Each structure stands twice: as C-alpha cells, then as structure tokens.
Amino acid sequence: MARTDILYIGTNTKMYMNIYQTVDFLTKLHELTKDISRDQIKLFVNPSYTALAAARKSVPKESITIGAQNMCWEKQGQFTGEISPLMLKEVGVEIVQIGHGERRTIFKETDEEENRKVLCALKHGLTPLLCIGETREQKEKKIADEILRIQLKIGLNQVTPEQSKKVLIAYEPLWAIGVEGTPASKEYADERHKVIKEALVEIFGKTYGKDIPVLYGGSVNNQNAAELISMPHIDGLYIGRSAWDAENFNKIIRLVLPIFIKRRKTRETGAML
C-alpha cells in the first residue's frame, strides 16, 4: 500500500498542556479510537517537551504516534536550551516537526535551518514533518507558489529519492494558522497542494515524490475538515484546537476517515480502467 493510501491526521498542541492534561487527552483519544483499523489511518500528536515521556508511556506506539514540536540540527554540542534527536528518540518520539510557521516568523527560522533540522532527523531514524507555508502579503502578490517550491526545494536538499520515503509535508499558509488564522477554502488548499506535488516529483522523480503524503494545516475545524479532505490532492489533515478535544477529534476523524476511503477506492478504480 502507498504511503498516500493512508490518512495522516494529527494535532500540534504547541505551548497548551501540561503533562497532566496531555496524558489524559491521548488516554482518551486512544479509547475513543482504538476500534478504527491503523491499516486506514496514522494518527500522530506533537505534544510539549516535557509532556513526550509520559505522552508515549500512555498510550500504545500502535495507536497514536508521539511526535515532537522541534529539534536541534546537531546530535548534541554546545547548544543551551535546545534538544537533539537522541534525546528525543529516547522517549520514544518518532516524528520531528521541523519548520512550523511560527518558527518561521517568531523565531525567525530559515530554510536552510529548516534543511540541516530534516536532514539531522532523517539521520537519525526520526520522520521530518516538514511545514511550509507563504504569507498573507506573499498571496496577494501571487507568489505562493514560488515560496512553496523554494521552501521544498531549500528545505529537502540533499535528501535522497530513498529517504524520502520517511519525508511527510504540512502545508500550512501563515494567514490561515493561529487564533485569527482564516480558514483557505478548498479549492485554494487543493491547488497549493497540487504545485506542492508536482515540485516533489520534480525532486525526487515520479516513484518517489507521488508516495509523499502532504497534510493541509489551517484552521483545520468540523465545518470543513470534510471538504477539505475529499479534495484530490489533500493526503491528510494536521489540526490545531479543534483537535486539542479528544471527543471532537474523534469527530473529526470520523467524519473524514470515511471520506478519504471512499476517495482511494475512487482512485484505484480509475487507475485500472
């Protein structure tokens, strides 16, 4: 099966929960979903630092993925306040997000940090989940597309066809992330999504670049997480608060999960005529 024969769904919780709520959130989640088949679906959460032990002793690796927001470029060194991927796979983390909008223009990030942080996390068996994403000034002058393929293009340098297999992408447009974040309507998410593939076919070729899953990010909520998810070119969803809700991100699973599946038999079925 391809990789992008599988919805990924999965929440950042940023800087919310404490170890104590994180726990009891994924306790939950767990539950409420432990009846769908992780054949269909790879459901991950990115939780603080100091959530990460106690997040991946609380639930079964089976079922939800425990993911980190962040991750130092070096194994270890001189880097005060940071967190290598040594430490991170010791708890258990398996998947590393790497360039975050809020990274990007709080932290003032670039994409060749972004680059070094991918290819550190690829080194050390962790799954860089790479974000991407252009500005509310950068989609009024009509240059998103260039930005993406730049930020891709920078940002997966010197990532081999083969490694990519391990690459996922969030694309994540920074005037639809965050509290005032305005929600990209499905067409504009679809075609985005579509120059995001077509640019990783251009760098890693057909085989590889068409497997690469690319989630859509985005005041992600239950109004239009199922139009978004039946767009052609939509492989998954990442969410941020109205996921954080483990009651409505079982919704929200739920109401897609059946959505994507009917769209992959839709897929396959064309492809053999």
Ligand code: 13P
Second form
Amino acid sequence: MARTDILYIGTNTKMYMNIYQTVDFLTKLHELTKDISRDQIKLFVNPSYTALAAARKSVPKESITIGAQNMCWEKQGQFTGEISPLMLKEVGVEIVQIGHGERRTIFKETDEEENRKVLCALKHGLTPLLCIGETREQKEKKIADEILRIQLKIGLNQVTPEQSKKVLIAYEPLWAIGVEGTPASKEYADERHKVIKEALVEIFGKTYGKDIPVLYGGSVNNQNAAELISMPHIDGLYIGRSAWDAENFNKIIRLVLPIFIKRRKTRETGAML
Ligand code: 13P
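For the form predicted in complex with the named molecule instead of the form predicted on its own, what are the coordinates?
The next block holds the full complex; its first chain is the one shown before.
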C-alpha cells in the first residue's frame, strides 16, 4: 500500500496544553476513534516537549503516533536549551515537525537550519514533517510557487530517495495559520500542492517523489475540511485550533475519511482502466 493511500491527519497543539490537558485530550481522542481501522488513517498528535513522555504512555502507539514540535540538528553538545533527537526517541516520539511557520517567522529559522534538522531526524530514525509555506507578501507578489520550491530544495538537500520514504510535507501558508489566518480556498491549496508534488518528483524521481504525503494546514475547520480533502493533490490535514477538542477532531476525522477513501477508490479504478 502506498503511503498516499492512507489519510494522514494530525494536530500541533503549539504552546497551549500542559501535561494533564494533553493526556486528557489523547485519552478522549483514542476512545472516540478506536473503532476506525488504522490501515485507513495515520493519526498523530504533536504536543509540547514537557508532555511528550506522559503523552506516549497515555494511549497505544498503534492508535496515535506522537510527534515533537521541533528539535536540534545535533544529537548532543553545547546547545543549551535545545532537545536532541535521541531525547525524543527515548520518550517514544516518532515524528518531528520541522520548520513550522511560527518557527520560521518568530524564531527566524532558515531553510538551511531546517535542512540540518531534517537530515538529523532521518539519521536517527525519526520521521521529519517538513512544514513549508509562503508569507502573505510573497503570495501577493505571486512568488508562492518559487518560495515553495526553494523551501523544498534546500530543506530536503542531500536527503536520498530511499530516505524520502520517511519524509512528510505540510503545506501551511503563513497567511492561513492561526487566529489571524484566513483559510486557503480549496483551489488555491490544491494548485500549491500540485507544485509541491511536482517538485518532489523532480528531487526524488517519480517512484519516490509521488509517494510523499503532502498535508494541508492553516485554519482547517469543520466547514472546509471536507472540500480540502476532496482535492486530488491533498493527502492529509494538519490542524491546529479545530482539533484541540477531541470530540471536534473526531468529527472532522469522520467527515473527511469517507471522502478520502472514495477518492482513493476512484484513483485505483482510473489506474486499472
Ligand atoms: P490552525 O489550524 O489553528 O490555523 O493552525 C494550523 C497549524 O499551525 C498547524 O501546524
């Protein structure tokens, strides 16, 4: 089964939930979704560092994958305040988000730094979820596609096709993220996903590039989730605010999964004809 045949759906809890809240959220989410076959979806939650160990222990790893929101590009050393991939692995983390828009804009992380983190994550057996996206200004100047291609080409520099089997991409336009954000239209998001997928094929070749899941993130909610997932180049959703209530997250999952499965079946039938 190709990776893009599975619905990748996850949430980044940003700097909101403490340990108790994270465990409570995960426990509820697990209970609410445990009847859904994990052959159909890859459900993941990326909590704050301090909640990672308790998060991992609170629910089965087959049910919900735990990810971190960031990490250092070295495994150890004189990097005060940083967290190593080995430390993440020690507490059972499998995914690591790299280059979130808030890291790039507020903390001024560069594509070169994201690249070092991606390579380090892969080296230590973690799945990097590389986040890319243009700013509002870049969108207005109509250079979004060029920006996305640069972010991919630098962010994934020196990643081998074989290693790309572990990579995940999230397209999160900066102007669409968070309370100030306006969600991208399904057409706009799909056009950017198409560009991203073409760039991935260019970087890794058709066999590998085509099978890297590209998730959309940025003001996903109960109103737009279904139409976003119905688009041909959107493989999954990466959600903030609308997913932080387990019941609502469960609703969104159940809303989008049948659409995703139908889309996959149509694709399979098309391929057989
Ligand atoms: P929102 O869904 O709250 O806009 O956040 C998206 C996000 O930043 C996921 O990483």
